[in-house]
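Form predicted alone, single chain, as structure tokens, below.
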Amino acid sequence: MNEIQSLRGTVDILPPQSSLWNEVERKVREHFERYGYENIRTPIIEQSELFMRSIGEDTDIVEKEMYTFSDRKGRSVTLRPEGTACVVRAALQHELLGQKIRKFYYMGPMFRYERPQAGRQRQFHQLGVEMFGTYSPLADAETISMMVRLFEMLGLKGVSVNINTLGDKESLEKYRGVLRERARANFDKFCPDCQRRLERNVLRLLDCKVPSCQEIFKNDLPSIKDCLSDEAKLHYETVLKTLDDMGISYVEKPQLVRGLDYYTHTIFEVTHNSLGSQDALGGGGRYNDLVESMGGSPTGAVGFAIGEERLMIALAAIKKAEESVPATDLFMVSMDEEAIEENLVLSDALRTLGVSVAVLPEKASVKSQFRQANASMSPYVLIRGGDERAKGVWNLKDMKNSTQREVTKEEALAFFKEKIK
């Protein structure tokens, strides 16, 4: 019988790598909550219409990448390809949006049928935030700064912010007209997808990844900045000035549009040079019309999403992975079978204090136990055997300086309680 393997484009996250994921996610939660964001968890599966209406039917995501199928009642359902639409749906369904600003963060798996490569899987994980209830450009700047400060807190140096604006409705409609007119002159040079999108959704031309099309966009097509209304221009300039005041450097990218139709005004990506050609760690922007298009009241909104796989690659590239894996506080070595139960009882008491303890529940050689203690990077080892039992003590070994001393149960509890403060 053939062994069952994981599907192409899906990856098992195994120890010790899973420890790094847990540690990073813990820090991310603390960072988001520091900015006043609350956790929201939405289903992995949604009605397909949700993504067609929000992301846009002419986007690569909807046209080529969604995992869409009919359920047993014939309804079209989709594994979520991104998080924003799901959060908006949940916020409207449960009436979470009112007069005040609401902030949500999420983390979890997303699904897109793409060609698997480093940092890009068919099941991938996103960390994201959404802020509702404000049209202020200062919220855009704060959102970008929160993303940059998160990477800095995790130890990533040298991230780059690419930024652009799509303007308001007036600006965007004007730009679509100018772009379509100029693009028609290059029709024969475009790839088949761009030729089709020219009339259906001209803005998606700028999202094409075909090199020959990118060259046309770079040299022969107009910039959105030429079409901005005074209001849209002021919004964008305010974002840039605030980033300057915060000391956050950025590069303006006129061809940056992102792959989703719901964006308005500010859009941005944050990149890192450790990721090669696919260098985006994440990105986002403002989407003032999305809530209304899905049946809600007009609501200003801004957010971002980070690709967790790419983040882990970047952390590993700067050798943060080893530093970030949390060590077990204590490994307990049992010299004989009677010591196993004694160690399990003491480990239970230690864990109630918040101490991370590793202890084997079955007999193993002392050599094997110390080998596992070293692998777990435990700074301390508590040893229990016949000699220690006769004295009513454990041997506490400091693995860093190889010193050890005898401690009673009460002394061990007091020692580790002090250590974890």
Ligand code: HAM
Given for the second form:
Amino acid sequence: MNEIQSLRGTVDILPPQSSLWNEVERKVREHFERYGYENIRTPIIEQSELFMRSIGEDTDIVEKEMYTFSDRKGRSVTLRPEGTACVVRAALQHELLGQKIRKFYYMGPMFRYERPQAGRQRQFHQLGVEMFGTYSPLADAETISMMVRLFEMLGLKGVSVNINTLGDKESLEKYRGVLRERARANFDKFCPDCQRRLERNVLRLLDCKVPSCQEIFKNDLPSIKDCLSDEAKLHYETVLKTLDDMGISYVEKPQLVRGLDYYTHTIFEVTHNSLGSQDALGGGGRYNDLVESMGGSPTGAVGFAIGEERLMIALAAIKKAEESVPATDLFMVSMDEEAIEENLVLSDALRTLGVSVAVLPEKASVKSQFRQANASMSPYVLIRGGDERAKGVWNLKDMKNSTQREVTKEEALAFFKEKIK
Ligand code: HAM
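For the form predicted in complex with ligand HAM instead of the form predicted alone, what are the coordinates?
So here's everything in the complex, that chain up top.
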């Protein structure tokens, strides 16, 4: 075995799973583009301050999970733990936000120093979207429905949508007060992190991962609904009504707060029963204050991110990947050494037409080539040997009905051009 191994919490995505990843990403890209989202690609490394200011200094992500280090000039840099802050930074830097609504999607690796377990890695991948330039609750509903329809399109059943609101600044301030008071009364029962966060950022107490902390509010959680301003209430009710009208089911979860500080109003998380304790397939919400707090003009925004590894687990990735070894349109068999080069030349011409071809560039027994041709699931096999060479043809075998006929190079090109139309 190799002495050098991949780092703990990082994973190689190997064939055949990698082709399933490509396939899912292609479908997801098409889905997002159907809703008017444009692709954005930001660097995976950013100034640390970006995440401290946006995600929040008291969050688990910033306090415990970031890959932060000094570069060679002593500047603090961080491997991105999420995409929202990066997209906001890029949108401001390149002045992409103005009068129009802008919609961006991204796919790529994120990094969090967490304890690895099934569905939780240190390098993982997100499929994310961010919409800027609207405060409308209908945009929240559209965003949630886009996520739900995405899972449906991928054939994933058993998804649950959990939803809550944090209201506006005024509502949230009021709620924080109520929560703080309740938490102070239980101060001794909280873990040291929660005790420290109680005065600074009491909302974080609700997503503490320590089981004994989770118990404290379990049956006695003050409801944010009692603290909502009329406007915030109307916003939330409109989101729920629109989801009802779209036929999207959801569960209201008053204890849902999300692990990042930038949210306002609607927040949501999608879970799947196949995922065990790490059951969040994706999450997101509205973040109306983030753009302004990063130096831009006030801009309504909403988005979500899906964990790609978890999506693959939910899709029973391994089983499906094995079933879907990518079939090429054609497998070429070389009966003698001369045929290897002849096949290679013809495969080049076929590929320029868009035909996918499997051909071995070196000598192999005819038996082994046919075994590979069968395994490749290619519907056709082209065979070249001494007999064919003498006649200036290839034998074209239709694998489905086991028929065979001779074709010239030109006929082969015309045949496959027609087939892949
Ligand atoms: P998040 O809830 O922190 O939200 O992450 C989104 C999803 O990424 C999670 O639901 C989960 O599926 C996946 N994920 C997170 N951490 C890990 C991990 N260590 N290993 C595997 N998967 C993981 C955000 O990141 C927000 N930026 C979402 C958003 C976009 N909000 C608004 N716009």
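If you superpose the two forms and keep the largest set of C-alpha atoms that fall within 1.5 Å, you have the rigid core. Here the structure is a predicted model, which is why all the values come from computation and not from measurement. Numbering follows the first chain given and starts at 1.
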Thr143: after superposing the rigid core, is there a C-alpha shift of 2 Å or more between the two forms? no
Once the core is superposed between the two forms, does Glu170 show a C-alpha displacement of at least 2 Å? no
Can a Cα shift of no less than 2 Å be assigned to Gln404 between the two forms, given superposition on the rigid core? yes
Once the two forms are overlaid on the core, the CA atom of Asn343 shifts between the two forms, in angstrom, by 2.5
